[in-house]
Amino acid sequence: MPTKRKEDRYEPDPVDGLPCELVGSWVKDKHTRLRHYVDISRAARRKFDGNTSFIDLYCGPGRAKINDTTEYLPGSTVAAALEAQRNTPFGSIHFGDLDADNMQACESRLARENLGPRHSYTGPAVETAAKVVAGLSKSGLHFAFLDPYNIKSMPFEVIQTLASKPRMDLLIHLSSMDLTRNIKQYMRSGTLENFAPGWRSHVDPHARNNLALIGLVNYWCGLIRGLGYEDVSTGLELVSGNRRQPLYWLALASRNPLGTRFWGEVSNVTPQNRLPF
């Protein structure tokens, strides 16, 4: 799948002149679930008396525009922070992006809304995750939203690093479209070694694309379970586009059954939008 040029993915926001990301309408579904999870977990945050954090390693510029419309919406970091601010704010917000312009734009938008305390980072998610974790309390309650463009940008090491904190919930965007289109190429290029280490012992590289995809995602979910999380695959929700084409899965990883129950209430998972594991 060809990667869009940076100039094709952003345009200046008419409100503040900062970069605004151009996105599909399906982003609204993703952010609705993100905000709902932040809201429904407010009582859990309250018990930690400010020792909580929100983490977004792929923050983007903090504002988005739906393609071919005039509809604007907050980016993921801003949306989550605004939702938390309504009742139980996060004790700290950690956000980063590979692109320094994105990070700075997101910082400006968070500052405008007086959302914080804030900690910003520029660089690959692997490096940012290590910096974030180094500053987090081991006894705190933490929530990370992982929303990369493709699986190349999310090595499993990112998840492992964040999971080193005992109370770290992860909401992960996994691109079905990216994997469906590129799985065989990723197998040949070695990309899957970073995304799902050890996959070759569990997935037949000669299988049909759909069977290889199911095997790979099932194995990836198993790797997350191996970090002490509840079974991720049971709540893996598929979000489709306007023409019912599969776009991405959202997976919630939590070590606490309460987090898994929250996600069940947020996602309304049905057999029609889950993988047939």
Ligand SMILES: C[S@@+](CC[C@H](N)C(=O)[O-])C[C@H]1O[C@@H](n2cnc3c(N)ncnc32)[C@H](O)[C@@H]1O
Second form
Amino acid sequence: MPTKRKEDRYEPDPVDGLPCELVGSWVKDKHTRLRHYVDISRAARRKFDGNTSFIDLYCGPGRAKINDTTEYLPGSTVAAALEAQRNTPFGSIHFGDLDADNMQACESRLARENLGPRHSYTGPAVETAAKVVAGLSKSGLHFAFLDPYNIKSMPFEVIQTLASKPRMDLLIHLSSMDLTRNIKQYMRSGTLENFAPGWRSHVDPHARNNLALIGLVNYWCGLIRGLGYEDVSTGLELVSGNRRQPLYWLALASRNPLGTRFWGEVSNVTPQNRLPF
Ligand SMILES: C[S@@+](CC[C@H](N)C(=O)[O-])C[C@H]1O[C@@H](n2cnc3c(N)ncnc32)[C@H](O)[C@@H]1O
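Could you present the same protein in the form predicted in complex with this ligand, rather than the form predicted on its own shown above?
Then the entire complex follows, led off by the chain already shown.
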């Protein structure tokens, strides 16, 4: 996916002419879980009386089309904001993308649905995260969705920066295809050090790819735990495609046991779907 040229990844939406991301059908499951989490956490949001936010640092254009179909769906920021709008809207929505066209398309689509208050950013997530947290209330309830194509775009610093707010839940997408294919190259290039600082003391670089991958993801979960979060690995969901090929993990990180419980209810973490920790 990320290696495709930009023109192969997007096409104009026939309704508004804005870019629309071409995606696999599995994206529907990812958005379903995101929306369910937004829905199930509504009572917690209500207690914060508007002092809440949704943060989407890899927002995409705000609309997607399932490959080889005519099926369209809202992108992550629009989907989460629409879901919250039904009962307890977010006090603010922060969204950004490295690609300015994507950010602008997402902005237009949120504006059309009258979703807000909105704050938009163009640039790498690591910079956007710092700008976003600088304006967030310390006493608020925040929820960030991290949905990069690959781990190169998600240095651990992004998570550390967001975690500086005490009530910051994180829903993180890790592409298993990216990690499986590229783990050895990431080890050599230094990408892994940005993603999971200190990995060398915990993962054998000579281990077979699948074992190195389990070690790495386990270690990364431990780094998140080190920021005061509940154990991410117990709720780490491995989502597979229709040919049972592993596609991605979704990890929910919350410092509140209730967040972890909610995630258990909306995800499908069966023994088969878990990493063998
Ligand atoms: C998987 S897509 C996001 C899809 C979107 N979250 C959704 O579900 O509708 C990943 C996005 O990350 C953006 N991106 C790539 N590298 C980035 C970086 N370092 N910082 C922020 N955004 C980045 C890409 O332009 C792309 O729009």
